[in-house]
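Only one chain comes next, encoded as structure tokens, the form predicted alone.
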Amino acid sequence: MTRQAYTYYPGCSLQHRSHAYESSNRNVAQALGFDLVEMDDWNCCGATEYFSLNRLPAYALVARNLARAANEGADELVVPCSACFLNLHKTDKQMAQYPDLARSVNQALAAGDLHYTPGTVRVRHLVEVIISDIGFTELATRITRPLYGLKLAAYYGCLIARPDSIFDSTEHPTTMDRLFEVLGAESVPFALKTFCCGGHMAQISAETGFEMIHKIVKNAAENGADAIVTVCPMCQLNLDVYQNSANKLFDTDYQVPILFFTQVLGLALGLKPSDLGIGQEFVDAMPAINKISEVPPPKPKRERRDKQALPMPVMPE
């Protein structure tokens, strides 16, 4: 049986400060039986300031990446950054919607013997590709270690979602919710699942951005978090490396870990926490790893009452 393999453009954090994403997206890949190939001649997406700054280049410089990978003959890209999926997603769909731009974008990829047809390459986020090719039916087959006793916040940051969520909901997503649920752990309530974590806002602004940070952090703490999961670089870098900063301004002393979600996915899996780059954040995440039991948490009762008992409600004055 043929492997399926997908045209992977991992994006420049997942080359240096988050390694770990793409320890951890690599092996659970073979694990779950398909291939990322990398894409040849790859080049940064500009992040998300550039757009503000120069338009025309910002587009250019990520439509190139769309043009290397139909070159190669990739009819979808598989991204696991968000900031990288936000940016190849939006340049596809803003040069099919706008034929000026398009025009423009391939005048300057002329420079490189390059052109894009809108519409050519289908931008794909990695979770997304787990959970629809695969499906969670067949993810519930390959458990071999169920992450009983563990309780998650799934953080999707805001890059994802928004501002047209191709595969959830953009105010109220489930995908990882769901996701947890198979693997065994317990998604917890998390108000801020979509809340911006402040991107590069602790560079800017050190106290603006700690407040974003430490609100996300208090809201998964106060509802049970053994970890926090995202699908972003970028938001696992602030909520771990600048969690002890915002604990400092705010004089608390939350300890969550920061995790991505191809590593709990990896742990459920079967695969090493060493293989999965874990050790490697800053807000060690074997205390909430530890917690994981063999035994699977007892169903909660549910309450019979008397009808005739329940208390009135209180009507507003």
Partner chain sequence: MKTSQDLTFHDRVVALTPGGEALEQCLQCGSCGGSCPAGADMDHTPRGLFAMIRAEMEDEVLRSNTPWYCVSCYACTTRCPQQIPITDIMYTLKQMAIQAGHYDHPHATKFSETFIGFVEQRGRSFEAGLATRYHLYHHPTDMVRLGMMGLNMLRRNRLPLRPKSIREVDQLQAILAEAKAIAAKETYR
Second form
Amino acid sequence: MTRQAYTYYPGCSLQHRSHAYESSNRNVAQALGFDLVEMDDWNCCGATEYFSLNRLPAYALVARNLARAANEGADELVVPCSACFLNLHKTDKQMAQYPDLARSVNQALAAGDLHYTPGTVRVRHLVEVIISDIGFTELATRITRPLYGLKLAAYYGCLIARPDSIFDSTEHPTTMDRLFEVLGAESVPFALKTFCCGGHMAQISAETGFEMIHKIVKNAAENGADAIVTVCPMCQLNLDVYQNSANKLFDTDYQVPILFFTQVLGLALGLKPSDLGIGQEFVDAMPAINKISEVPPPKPKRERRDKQALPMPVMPE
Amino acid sequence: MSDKRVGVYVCHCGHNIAGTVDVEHVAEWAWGLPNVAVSRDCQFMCASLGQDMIEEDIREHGLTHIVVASCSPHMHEKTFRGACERAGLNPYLFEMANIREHASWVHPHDKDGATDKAKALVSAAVHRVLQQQPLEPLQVDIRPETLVVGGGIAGIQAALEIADAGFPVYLVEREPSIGGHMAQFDKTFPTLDCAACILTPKMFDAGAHPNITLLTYSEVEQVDGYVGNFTVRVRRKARHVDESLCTGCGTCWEKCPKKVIDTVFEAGMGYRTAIYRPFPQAVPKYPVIDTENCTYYQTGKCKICEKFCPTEAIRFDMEDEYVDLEVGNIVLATGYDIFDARRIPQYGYGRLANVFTSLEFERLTNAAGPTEGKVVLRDGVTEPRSVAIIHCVGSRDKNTNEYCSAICCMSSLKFDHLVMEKTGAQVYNFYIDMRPIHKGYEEFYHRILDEGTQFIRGRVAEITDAAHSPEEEGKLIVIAEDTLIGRQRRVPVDMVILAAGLEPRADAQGVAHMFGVGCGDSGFFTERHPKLDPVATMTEGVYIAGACQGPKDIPDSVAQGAAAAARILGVIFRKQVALEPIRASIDESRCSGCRICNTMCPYNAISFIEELSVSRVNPALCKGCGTCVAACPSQIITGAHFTFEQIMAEIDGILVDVHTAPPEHTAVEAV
Amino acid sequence: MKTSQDLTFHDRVVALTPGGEALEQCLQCGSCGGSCPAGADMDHTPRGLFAMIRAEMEDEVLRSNTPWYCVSCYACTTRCPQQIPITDIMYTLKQMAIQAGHYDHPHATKFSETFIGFVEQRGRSFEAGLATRYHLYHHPTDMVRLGMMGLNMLRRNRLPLRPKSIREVDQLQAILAEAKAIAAKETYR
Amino acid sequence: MSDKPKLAQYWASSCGGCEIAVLGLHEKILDVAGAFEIVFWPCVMDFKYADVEAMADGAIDVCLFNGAIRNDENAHLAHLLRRKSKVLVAFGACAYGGSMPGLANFTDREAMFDWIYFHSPSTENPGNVRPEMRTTMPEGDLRLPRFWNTVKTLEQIVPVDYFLPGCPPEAGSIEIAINAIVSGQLPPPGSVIGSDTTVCDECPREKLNKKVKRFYRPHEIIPDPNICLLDQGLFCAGIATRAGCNARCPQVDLGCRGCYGPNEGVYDQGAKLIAGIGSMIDADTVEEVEAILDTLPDPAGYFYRFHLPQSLLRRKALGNGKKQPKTEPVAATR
Amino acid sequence: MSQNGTFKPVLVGFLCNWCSYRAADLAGTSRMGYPATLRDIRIMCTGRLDPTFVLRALQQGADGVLVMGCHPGQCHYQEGNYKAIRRFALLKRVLRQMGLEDARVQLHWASAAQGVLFAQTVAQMTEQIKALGPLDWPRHWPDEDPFARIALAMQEDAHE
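Now that the form predicted alone has been shown, please provide the structure of the form predicted in complex with the partner chain.
Let us now look at the entire complex, which starts with that chain.
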């Protein structure tokens, strides 16, 4: 059962370049009947950058948030950004796993009169909160505008699938695909659903980054996706903002809009595109949104089994 | 206590102990322990010189108790007990202090610490041995019948060996036919002889042997008793076919309209009918009705098989039967399961059509298989022009199974040959290390190298259908680092074969529990000793053979089956076996009948005697674990050789140098 | 307590990485190199680097571009059959390379340093400042392309020009200062 | 002076119930009075310590000593009576095992005084009075015996010849002991006078296979009168308590308290209760086991109710188990 | 007990015959070093562990007690270790009430193949006990009776 209110850590990205995510999160939360209460005076998680420079301050930076959340009395912290999620989750986990690390981190925190006992705050990603706490059955009853005819590629990115998957699998999770089906949309096969978007690579070694972006967009487009749906502002930024640069490098012209999962969820809940920050993306999402049909698409005919063909391995439910 | 005379012997074990522990000092110090009449150190206690010394001292110095401080009791307890016995001393008046494995070898850089510990262990043994009582081993008679569980090649071999020696064997198999995994294979490495050609005669022999009672389509449900006298309850699942009438003519399965995917024998690659015989050479030849899929059992209509059966052998009303077998010994040869390749999702098995497991490929290439031996893609027609074989799938991987599955290198090489022979396709092997370790295996590897297979040293990272270049379109792309050149490679192929590892049977834990054997970390049954006793188990009278003990190939399975049989035959010929007298007993005159112990015994050795209101232990069933001894709140259950007094004495002895003296008087502040 | 001088390079990498002991278990199977989305650009695959660490090739390892191409996707870490925390080892190597002044790939470091500069100063990252400052210093030629992108971002309300700060910056700075002090005298297990 | 054997009885740290128990012999008390010459029994007759001190060593034939050793006065009398007695009997659970006074070993003197004189809800102590060993009054110094940190059993202070367990010892047990003394047919010194089996042996309730999913406290359920209380989840120490009381408490639906102490040969009654009760828990995971144990509050209190000072560990660790520097008095820690 | 002022704990181990005793043997045959603090006693099964043994070891001067057996589900006697889990949980609660730190008495599992785990467990527990300092239980019975030393000594003799 969903709570009334969750302690919320938005992360820096949602404050500037990913406003769209922030507004769609807030409006979807409201529509689903829970509050996201922003924790007081949170700081940046350090992204992937700080760990490269200096390990202990990096952990301390993250742990300040955990300690403050714990002081607020939070036993859960909901995070919409995959990078923030990973850093917070990993710090909590590793502090529990490695007492030496916990000791040093707490020694540093003590300089700010803080202390964090690992395990106090359960770090959760927003997508997992919505899917597990509300659940597919309940969500299905809230859908007012099913996304019939819309073909979506569920892009999980790395950091919620790895190192510890919050879903079913680190390699090929299917939970979000099921969400799309609940929303009335079709989930397209997408081999690169957990392939990395390149992170900061677009900044520091553009060609490496663009190649990764291009692979993802290509694979989604070739599987007929109208849009790629992400759960992470970094993934959205890379795939969206650099899509044309990647096109240029590989001489292609993919135009696959990149949406946040709360944006498509919001649409299905009947919210207006403008309330969901749609329009802030570089690759225009409106052509895709306009494809949404009033009526469900006809059920694809079950292909008759070829007499000669060998059976596929039986998958358990 | 004064008439007790303890002899203490501290072993140097060459340099093994003496290199770290000050052996002479320990022996000297031990003179000061209670009742010690002799204390010596010796180069090698286990050598005849050492043993003779014990015997002489017992005779000359009237020693009544012996302590040897040397290696682990699992190593030489028997040796020294023998020495005591030869000198006329009851072997249970001997105790061992393990100052090698538990002291010298683990504290090489702390000589003082190791010496102190050795002293503590010697003291513990001396204190303990003074409490020890003479015990007599329990002699039990051995029934000549043997139960073999599992009708694969290991079980068949064991059954035949024992039956040929003239003793009765019950061979229980859960599937409708014996044969096991070997019956599914086409060729066997490294000689490439046909599996059926070498297996079928053995299956036939087992089926026709006058000393072998075949119980197929049957499962063991309960095991009671102990070595020599097991009672085993077997459930004979209803075949729904009267074996006395059936001729195995095949009319029923030819007429049966219901087709289902055969996930057992055909590994999901082919179909069978609802009434079926798993394969043509099946032993016994009779079919069974699969009631879960039979139309009659689903809808109440059909009965076509009954209509066409020329001998009226179909019995829809047949029910499961139970038979109770009395056997003296048991061989577990329950085999293995193949690793479920879906657990490595990046390899795409179950998602990408042309990714096959090794067992699927065995069926594909088998002349009697679903494609009649044609190597084709999942569409059933297209021959692959390039094939990748991925080694170590679900093996050598801490995320799945850490162990090496032992057979995959060789079966992959066999596949290499079969693919090339049948299709001429280019074959790529992705491997971490090649381990062709038995006779003729390395030669086979060279032969396959000669045949032109490519070997890429690198564990495959993933298999994908996401093409990045035109030549990858429509193919499966195998992505791996070629570690020999240090570069990432993408190899597009038509077909991928996953050399899936071997795993313990899914129900191995339950079976282990039923038969009282252990499972190791990997889940395979644990042998009594990994080197010196590889087919016996911790439970007397229960032996293991074949892949249930660990991954192994056909020759090793056959060898183990025969070895288990030899062990059992030895016991049968002896007619009696001596059991360790480590048993619990209840002092009934003092038992209050609280019944706390009643639920403790995993072997149901404790019963409550209502009329006397006391509990009683059946010594033949008791295995001496001592859990009832610990549980008894009145402390009136005695665990022989691990009595309360013995262990308490051992605790006091082991802390002999730290016994806290009575506390000194301390000043107390005024109140 | 051993000091860093007493330890081999390999031991130091292990000591500085939570769970780093697993490095000793490397089978050289190449799962990491095969899994790496940026592997093609690396001068050594991670596996190769681990062999070099074992061989005490400190200089070459710390000059390798491999850690700098790591995108922190953890694909190698989850697939490693020996459960080596490869991503975390890459972080360790980057940190050691910076300390040794050894890295030949300043872009990544400078990007990280610029990013963290804002975080240390204000407690939050600052996109607009990061982009301008990082590119101005390190990629001045890219400024035109970047300027266009920045404008596009601005137009879409995705690039606030005023940095945000947290309230208790003092607390954060005290914590970070202390952490740096501890890290500076980091003892090796 | 008569020829009758000389009997002394003394009451150290205890409730006095043992004295009453002797009187509980009813008319047989007259036999006692007839058989013995009572030379010291402060509870019923006026004697002074000086009278005892004046006796020759070994002048008392039998001394029934009840009560634990709690303070210097108790200890002094223990030594004194030991010296003057041929046979010293630890009479009742307090002298034998420490019993109720011994439960104070779960804490220490300072904490106890703090609670009793200052913090207990029923305490009213406006003058902040607290017992002192020495108080100066106009009339002179008043002295109290020193109060110990740790309660001890009689045997921990002086050698004891016989132990008579029970809180109080059952009349039947006392009779057996007295008769043995009178007839001179005494068991070997050091013996506990009593049975060598446990309370269950005397308990008429039907015992079942013991497996419990939770424990109950007496107010939570009404037990079946014919079934073993433990089988019903009610704590009963009978499984690990020496028989001799005829299962008095279980007969009235109350779990055995354990006053007769450990069975013959047992070192630690609490350990046997841990083993016995622990064996009944019907759960396989640590979490389940803990959940079941949550329904059995204060196990140490239950298991060591009558024998904490006599148990192997004898008392709760002082100073949180940390070793105190040798120079510092132990009593200073709390 | 202490040399050059450094505290070297004394741990008493109760190892089951089938798994952890063999794990200790394996640690030996594989020469895996660990501190010489553990003095082990072989019992057939952790199900044999009478809580009295643990109390006795503590009373007799051990600084800690380590009980090790087969992993749950792998007991040679099928379920002896489950019985150990149950009794041990209760024992721990009582010991906690007696003021004993949790780390002093521990229950761990090691299969016959886990020599490394065995060595690590001993090393880890040794460190924990070092941090706690000596237990020296009888010092927790401050002796206020000047005569009692004699009585105690006699009592100890009686128990021998």
